[in-house]
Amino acid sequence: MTRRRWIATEFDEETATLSGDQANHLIRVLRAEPGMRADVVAGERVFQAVIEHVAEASVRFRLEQEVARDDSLPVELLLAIFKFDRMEWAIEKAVELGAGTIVPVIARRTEKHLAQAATARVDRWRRIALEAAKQSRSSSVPEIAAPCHLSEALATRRSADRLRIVLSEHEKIMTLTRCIANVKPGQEKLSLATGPEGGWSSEEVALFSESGWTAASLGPRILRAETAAIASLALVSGLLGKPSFR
């Protein structure tokens, strides 16, 4: 049976400790006791580990054999904010598919009340990312950045060593697959932007172009915001096995 994977709260060369929600779940739901085995992520390393002590609110593991990491993809997802229940589902699946960073973006068509409430949702989004990382056995927990306006997000992402792609229903020729296939040497990271309900405005499409982003299409169908994000990441994860992205 596949071993469960946990993210250490504290660790040294020989032990790792879980506290908070992870420890509570392990103690109260899984009935943790000394001798139980699991995989534990300790910093940038992953170990087979065994529980050696269970306290009221913490679990200490003894680290044993180091195992291979399964890192997130070098993909940063700029996810335009949309209805929170569907956005939470999209974040969960984006983490499972390997997104390394998720940046919630306030777009012109983001509903005003969602934009205003987004900052207060970040902690919840980060908890969702943590649980999705554990479930998918990732070796790292993706960063969930603080929400920002699109203009700010684009202004800080002008580096030429990053391939920048915006999904746009206005694009009729260039596909996402072709964009990835045309990656240049040295472009070892990818920023991928997916729009809100209703899509990007014409002004935002122009801003992406002026900022050096390449517009790409997922095909002729109009997809929901969460479907576009998940479909694009599924496609990208299948294409990033190319040597330039390793």
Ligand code: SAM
Given for the second form:
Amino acid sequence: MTRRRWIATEFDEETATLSGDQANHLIRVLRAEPGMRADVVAGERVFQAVIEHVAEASVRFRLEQEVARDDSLPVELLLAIFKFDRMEWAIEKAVELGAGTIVPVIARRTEKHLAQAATARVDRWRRIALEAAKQSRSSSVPEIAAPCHLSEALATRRSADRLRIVLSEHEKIMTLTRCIANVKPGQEKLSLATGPEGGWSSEEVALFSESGWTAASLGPRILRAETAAIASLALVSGLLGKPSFR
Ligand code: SAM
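Go ahead and give the structure of the form predicted together with this ligand, now that the form predicted alone is out.
Below: every chain and molecule of the assembly, starting with the one above.
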């Protein structure tokens, strides 16, 4: 049976301590007790570990043998905000597929009430992402950035050290698979952007192009926003997940 994996909030060379939601789950649902074993991520390293003390709201592990890391991919997903139930599903699956960073983006066609409520949702999205990372046995803590407007997101991603791809149902020539096949050495970092339910506006399409993003298609069908996000990550993880890209 695979061992559970926890991400420690505090640690030193010999011990790691869980608190907050993870400790709560471990204590009250899994009935933590000294001697139980798990894997624990302690900063940059992952260890086999054994519980040595259970308190009211924290669990301390003794760290034993170090094990290999399995980090998320150098991929960030700019996810235009859409209905929160489906957005949560997309965040969970994106992290399972290896996205290291998710940036919730307010696009021209993001519904107004969702844009207004997004900031208050970030903590929940972070919890969902952390659970998905643990569940998929990633040793990285995924980053869920604060929601921002598309123009701001593009302005801070002008560097050519990363391949930047905007998924567009209007692109008829370039496919995502071809785009990824063109990844050059030293350019393994990747940004992917998927639009809201109403799609990108023509001004946004122009802004992506001026900012050096390549438009790519996922085929002739119009996919829902969450399907496009997951399908694109499944494709890139097939290539970027290879050890030569780590
Ligand atoms: N504007 C479209 C419409 O209503 O006809 C639908 C937009 S789609 C629901 C949401 C987002 O998913 C798009 O902005 C795009 O990023 C992505 N997407 C959907 N289908 C796609 C495809 N076939 N190729 C690439 N991206 C796609």
